[in-house]
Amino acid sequence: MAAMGIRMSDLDLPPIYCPFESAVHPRVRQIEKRAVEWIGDSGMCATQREKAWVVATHSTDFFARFAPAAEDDRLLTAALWVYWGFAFDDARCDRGPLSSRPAQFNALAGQVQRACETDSAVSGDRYATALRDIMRRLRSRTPPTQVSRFVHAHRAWLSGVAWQVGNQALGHMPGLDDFLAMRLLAAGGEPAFALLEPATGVQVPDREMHRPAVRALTEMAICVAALDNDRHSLRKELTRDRADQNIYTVLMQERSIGVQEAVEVANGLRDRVLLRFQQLHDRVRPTASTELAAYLQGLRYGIRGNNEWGLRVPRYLSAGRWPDEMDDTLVTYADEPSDVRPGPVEGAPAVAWWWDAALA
């Protein structure tokens, strides 16, 4: 992108549609600091440098407005995670050496999920290390329903980067059914949207979580969270010398349409998802039991504050800091989604389950 000339102030971007509450824990900042103490002693990090933007990422700030309500412990264990996916995305998936290099990722991510899966499990890797760290926060205090529900998510997360770097190792840019399908995993909101149980101590019943209606629910809080954070990332993206796979370039590519009109098509694309969230929502929440209703509200939470958090984070900002001042009156929502039209996305028959209609 960054090839053809446009600069960010080329851009308009439109206002982001999000009705849903703003919530945020109210000792976030203590928490975040016992978290930066262990990122220092984790030993994830080779360099300052590292620690430095993985500290960035202020990962406890973004779930604490996932489960404001969370206690303190079961927070910090799920705000490392999210510092931990992160630096390993930077490292390992994004711009790493195994960016584009799918046999060696796939074996790293091999040993990565195995010190998930067991705590025996054995590796010189530094992330493998402090993963199996965070995982033993997690079971001292997380039923093994809710521990296996996140080790199918993170299981799931990693195949998704494996597509995506076999995309990169190839060149290949995926069309628009393919990339949301591949989105869907790679984006990371599988664990952490695993991880509203074990933040939260709530468990949801089987035969709740496991219903078609609840599934769907997740996978667009999912989707409309990743649309969101290519465009947080666009800023960044656009100072990059290559095109990444965000759903933007996919648009550009598969439409032959300049960026603009991919901001405004993609824009409206979330907005019919988020829409479709809204009203599958509204159709379940009603008859939902506590446990199930507070994790719709986390998805909901999630939305939200995934949006809060990334139009400020150093991880999306060019000005690469945290702001002073943490008013989140100034990010500015449209009151409107800016596409009402009925029906599945076109072009994405991957998910166009979500607008089936006997899902209740």
Contents of the next structure:
Number of protein chains: 2
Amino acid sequence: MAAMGIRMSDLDLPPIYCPFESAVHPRVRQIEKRAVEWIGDSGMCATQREKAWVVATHSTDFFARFAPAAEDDRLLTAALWVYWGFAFDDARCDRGPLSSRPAQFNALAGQVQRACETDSAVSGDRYATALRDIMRRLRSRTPPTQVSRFVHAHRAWLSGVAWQVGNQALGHMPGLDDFLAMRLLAAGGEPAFALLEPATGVQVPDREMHRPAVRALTEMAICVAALDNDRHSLRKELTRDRADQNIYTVLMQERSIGVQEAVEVANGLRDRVLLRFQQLHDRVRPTASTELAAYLQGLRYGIRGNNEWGLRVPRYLSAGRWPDEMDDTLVTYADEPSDVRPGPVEGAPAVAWWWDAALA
Amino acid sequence: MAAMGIRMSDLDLPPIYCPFESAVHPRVRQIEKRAVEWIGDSGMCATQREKAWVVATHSTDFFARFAPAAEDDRLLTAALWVYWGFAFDDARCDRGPLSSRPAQFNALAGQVQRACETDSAVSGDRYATALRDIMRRLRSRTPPTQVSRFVHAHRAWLSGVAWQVGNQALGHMPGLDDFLAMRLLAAGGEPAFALLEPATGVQVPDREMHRPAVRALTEMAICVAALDNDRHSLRKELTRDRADQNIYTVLMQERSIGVQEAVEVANGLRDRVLLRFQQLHDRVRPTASTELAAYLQGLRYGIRGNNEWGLRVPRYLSAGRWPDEMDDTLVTYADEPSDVRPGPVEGAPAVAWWWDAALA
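To complete the pair, please output the form predicted together with another copy of the chain; the form predicted alone was given just before.
In what comes next, the whole complex appears, and the chain from above leads the way.
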């Protein structure tokens, strides 16, 4: 795959349109302290530098924005999984020796998923061991239905990473349609949003959670957050030798356009998904149960929080060997969406159903 | 991987212990006729010989034993998926060019799974197109919660196949623990048993379906059926050049034993899982709702039906280029289990939780 061949300073990155309320848990610092302690004790980091980068994901800040009113212990557990997910992603998925070895990755994913499902599973992998501890915490406070939802979301995530690792191994840059289907999974949004119920203690009834409209809203929230993450990490991607699979490299290849044009197309596409999310949300919300309403609010908090976090986190901003401090400047957002065209986005049938009139 | 190096005629294959009621849907022949018509129209078979082998899976007979009292149209839809699953397995998973190409398989699995999830997805693969038709039929008669359960089961299956394909690519024969975790997924038991609800129209409440004891019963039913399938196909495996990953090759390698001893060890292990299934079943059943009771009966029908079918189906018995007729001789079963030792089976921590005292 070709590198992107442009410097950050040449790029005009428009601000993000994100008309949702921003909130953060009031005890985020205290909970972060406990999380950092856990990371040190967990055994999942091989070196101090690895630990520093895991801590610098500021995953407590991340999830404290998804669930600003959670009980401390519940938020801690959710945050621990997010740290774990980033650590695993960096060491085993996006980077590291398995990032282009699908056969080995598939086996590890199978073992890790089993460690997510059952405490009796044993794996030599240090990440699998740490995950078992997180799952013990999760199960102790979460009803089986919500645990199952998380477990399914966890497998969905790993299946998307496996797809990405396979493409990487083949040097294959997917087209837009495949990329969106893959990125919806590989971005980790499935497990992140499936942590809303365990974190808040809310239990959305099955008949509501599995409604196609609610499923569409979840997928759209994941899509917006994933595309926003591609934007957050664009700066870092530009410094790398090889081009990763992201919305920009995908559009550049599929449409034979430059990165500046890809930024504009991606921004428009993302805004169209966000607008459909808002529209469908506003139709579903009035008849939602209290529990579903809380979940939908979590999706909105998540989309916004992902930006508040992603636009400042050293994970995406620090280019050195060691992470810098978290940036604390205020984020500026766009006042208007960049593209308001209705209807399914072109060239992406895998997600066209989000615009089905029958949904609402 | 070493071939198994022994002829079928040298092997003493003990009868299977299976103390569950046998039943079959009374209109299995009429429904099979409709299924065969669908297979012809579906476009998923490239040649007449491929079609003959798909028909010869006798998937209607298979699922007519899982759900002997289903409405015709519901049974038809479930049977269509089983035909489809076998066809996909033969062409894309267990055999065929992708069977040792994990990168390509991961991408195909992602596309196929998306076709399972949404009708708007487009894929050039003829199997993905046929699957979309089956899913339209399924969704038209099945509530969203049950569709979601099937969709998750479908992903679980593909993730197991991806693991198997990866091992195949590496020439890696897994140990018993990994094999069981993988086989639980790759055998296709997850989607097969997840078709019980759509086929019978029964809706098991979430709080029961996700109870750890019910989950353990489902996994044990899958495990028994998967190990039974390894036995059903042993004859065919012995004629192949390369040794597949099955319970016999796994035990032979892990314990440095011959195939005859592996047959005995596998039989004992399988019987111990079956006995725990019976024990836990008998503890869960008395307090089960009508819906859960119907589901549990479906698990028992499935275990038995899988044997009634698998011991006679040309898929496992026919060695020629074209399939023979279905064998209609009566199956002989063992009167007693071959191993009655309680407790988790040794060397398989990934499934040890089935014996947790806390389950019931």
